[in-house]
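Just the one chain here, laid out as structure tokens, in the form predicted alone.
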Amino acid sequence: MDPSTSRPAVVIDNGTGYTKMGFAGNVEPFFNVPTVVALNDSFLSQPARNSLKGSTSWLTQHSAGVMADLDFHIGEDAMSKSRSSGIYNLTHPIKHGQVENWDAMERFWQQCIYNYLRCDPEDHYFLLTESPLTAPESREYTGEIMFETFNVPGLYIAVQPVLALAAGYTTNKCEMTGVVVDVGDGATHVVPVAEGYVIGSSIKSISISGKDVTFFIQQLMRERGEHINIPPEDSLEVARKVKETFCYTCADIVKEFNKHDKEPAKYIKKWKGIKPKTGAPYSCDVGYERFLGPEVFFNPEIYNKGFKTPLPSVIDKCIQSAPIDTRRALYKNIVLSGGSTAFKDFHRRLQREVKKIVGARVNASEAKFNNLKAQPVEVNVVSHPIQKHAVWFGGSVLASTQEFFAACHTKAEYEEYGASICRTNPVFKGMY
């Protein structure tokens, strides 16, 4: 028997804003950190000398290389470092939901292991995440860097919506079909998930996603002039504050704006902060930013005048698509997931504008065949405390089971197959 099976699963759920991370078995990541890589950048910009021994000259470059390789720093280290010095050079491994910087990301994995979890990757499985629609070269290379860099004994890449279904359970016995609505901080993706799998040409994706609540709440602020109290660089990091503390869903955007104009002193909040370069303390209102920030998943022409389909009727449409006899189940199942669905009462809107959408096309059918009744469709849309971490949650769970061990690719077989073992992760039965 493997004795990395007796231990912990490493679970690692990477995202275009943060990452989460921790051991199988437990209820929240041990860490979340923002998706960021700090490279120092000074030791090859530096100018060859020319000497009389070329080998001196070679050596000093190669110490340069080693250095720069060395010297990095990830998550909010790596904010800091950046804001501190002009010698570190910010770079975002994954970008809307894919990985596009392998050395920096190669170099944040290293860091997550052994400065965060402070693991021998030897001694554990790693379960991964990606995001649906990713291209399986992706995932070899994800396999090549876990196996041929960390030396891991067992992989397993999981699809995040997935994972997410896995955590919105309500009862002793999982629900594996359900519509994942996956907003992240960098994506936002409407899945279908039928029994465990993944309805491929039902996926809908659109161009809002969290990054853009925060800039839309930046933008708000800049133009009601409380960029004169904020330091230019700390300005999005304070919108993306706002966005995590005041923000929240309102029912109804008009009469919202007459209650913060009726009783502003009950409605605005102060924001207070220090000026990193200076130290001085500096703080700015919060108005109308609250609930305007989360209203552009519902109105999203406020922000972008190019994308005018609100959430629910993507997921109206993702539904739609799926094959006929799943849809009474996925819309009575629809999960939330991702940091930018936690906003108070988002839920509830968005289960009253899907009713919405759902009750107008049933009363058009009736009418449309003489009144003949139709049965009525249910719909409801899962939260539950941990969505910001369901995804993590999810991998937590099912890295638990002993089935997991058996799903993982192998060394083993990595060495003997190669790479495109990783091209397919079976789904597993383990969680119902």
Second form
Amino acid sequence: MDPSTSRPAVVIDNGTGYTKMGFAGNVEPFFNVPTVVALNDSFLSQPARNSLKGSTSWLTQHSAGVMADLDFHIGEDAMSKSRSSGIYNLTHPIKHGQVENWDAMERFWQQCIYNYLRCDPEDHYFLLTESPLTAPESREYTGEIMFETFNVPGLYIAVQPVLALAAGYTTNKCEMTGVVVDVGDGATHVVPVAEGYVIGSSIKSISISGKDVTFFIQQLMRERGEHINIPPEDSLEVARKVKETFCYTCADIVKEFNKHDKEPAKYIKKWKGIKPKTGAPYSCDVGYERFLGPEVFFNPEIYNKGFKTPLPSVIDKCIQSAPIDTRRALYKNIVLSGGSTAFKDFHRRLQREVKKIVGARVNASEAKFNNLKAQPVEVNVVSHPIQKHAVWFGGSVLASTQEFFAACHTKAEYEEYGASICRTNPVFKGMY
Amino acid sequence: MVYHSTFIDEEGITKACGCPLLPLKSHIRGPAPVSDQATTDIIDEAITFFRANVFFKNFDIQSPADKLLVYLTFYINVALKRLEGCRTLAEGTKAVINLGLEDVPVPGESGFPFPGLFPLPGSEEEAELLRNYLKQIREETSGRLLSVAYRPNGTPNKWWLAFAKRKFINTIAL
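Output block for the form predicted together with the partner chain, input the form predicted alone:
Below is the whole assembly, all chains and molecules, this chain first.
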């Protein structure tokens, strides 16, 4: 019997901002680390530049060369090391949901498996995730790295929105039809899934994501003059932490401004931090950006990126482009996933806005044919406490089923047919 | 979406260059009709909506009062820029009075911020009427703005002055 099927599979969800990793069968990932690699490239400098030093440079080069491959860090370690010593360069291997730097990605996985999860990759099946609009070549590279470098017995590359839907299995119904609104740090996708198969032609992505909210908050704080307190190299980090700690979604911007004016003590919060170089504490006020940050999704114009369509309209357009018989079911099950949907009351505001758009259209069509009364369309935005890592949880659920091992690409297949077996994805098979 | 004016009812309002001369709760002399002290007038609306509307680059005009709202929002933005360097209420008042003494352009003249927002004046009197109305409304707006932009003890209120750095509108959709 194959021992690796009796051990839990490893589930790694690589996102642009954070990577969630752990073993199947658990509710939460073991680790949630930023997707960043700090590489030490100093040993790569050419000998010609150090020719004045002569033989000593050859020795340092040689000794650096032996250990150089292992001299890198990922996650929080990477960020703190790069700040304290200057020899490390930070790279983000994943941009906008796609892997750009395969070398760094391979090292990232190396650290994940050996240092964080501390398991032998030959003993476990692997479940990795990918963005819905990834090219098949990317899956091929992933497969190559996994099978060649790590020698895994089996690999399954899942599409993130389907896993997010599977996360909804914990409630009493298990719906495999719904629209997944995945708002991550690097990319936002609206993906309709019908009966477990992704409707590829209706996938819509928008260029506003968690990173843009962070930039916007940083901009607002700078305009108000808060930046004189914050050390400049930390200002983006501070904006990110402010976003994660204090932001909420409001119902109406003008009313929210008035609420802030009337009760400043209740709404204006203080952010306290410590300057890394001197250790001195500092604090700054956090006010309007608490609700203006998440507002970027509903009124993208305020962020001035050139993108104007609010998220509720994108969801509506996406559902309208799906086959007509699936639309009611899609409206009934709009699932949120991703860290940037975790703002307080985000789902309520989204539901209200989508209902408005749908209601306006139903009224317009009723007015045209005045004796026909349409059945009301039920709009439901589902949110649950595991939204932030719904994708990881869905992966964990999927990898705990028996059918999972049969659906994986195995090492034997890889050796027989080559890396191109990873190009296909069972989820898209329903289209052909 | 931008916030629009509620003064859509045009009965009994005289117009100059397509701009309704809405009543103001003003003590300053000028062509504006006097409004009830208890109701909100167009200036109150402009100040309330300013912090939200200033973020937007496109404004769809739904009524002639909206045109006046756009003009006022732009004027508040300009006034806040003048107040940026002023550390006390006294300095701010001086800056704002200087702003009021400058020439007030009407549609058709080169200094008017939104060419195409209002139709050109039909006659000299219409242009003068609009100029006086704009002067009055600008002075009144500056006064009310000072009371919001500065705290009761005279120091600047950073929550309002932050908006001096925002640029209102690149285009208007009519």
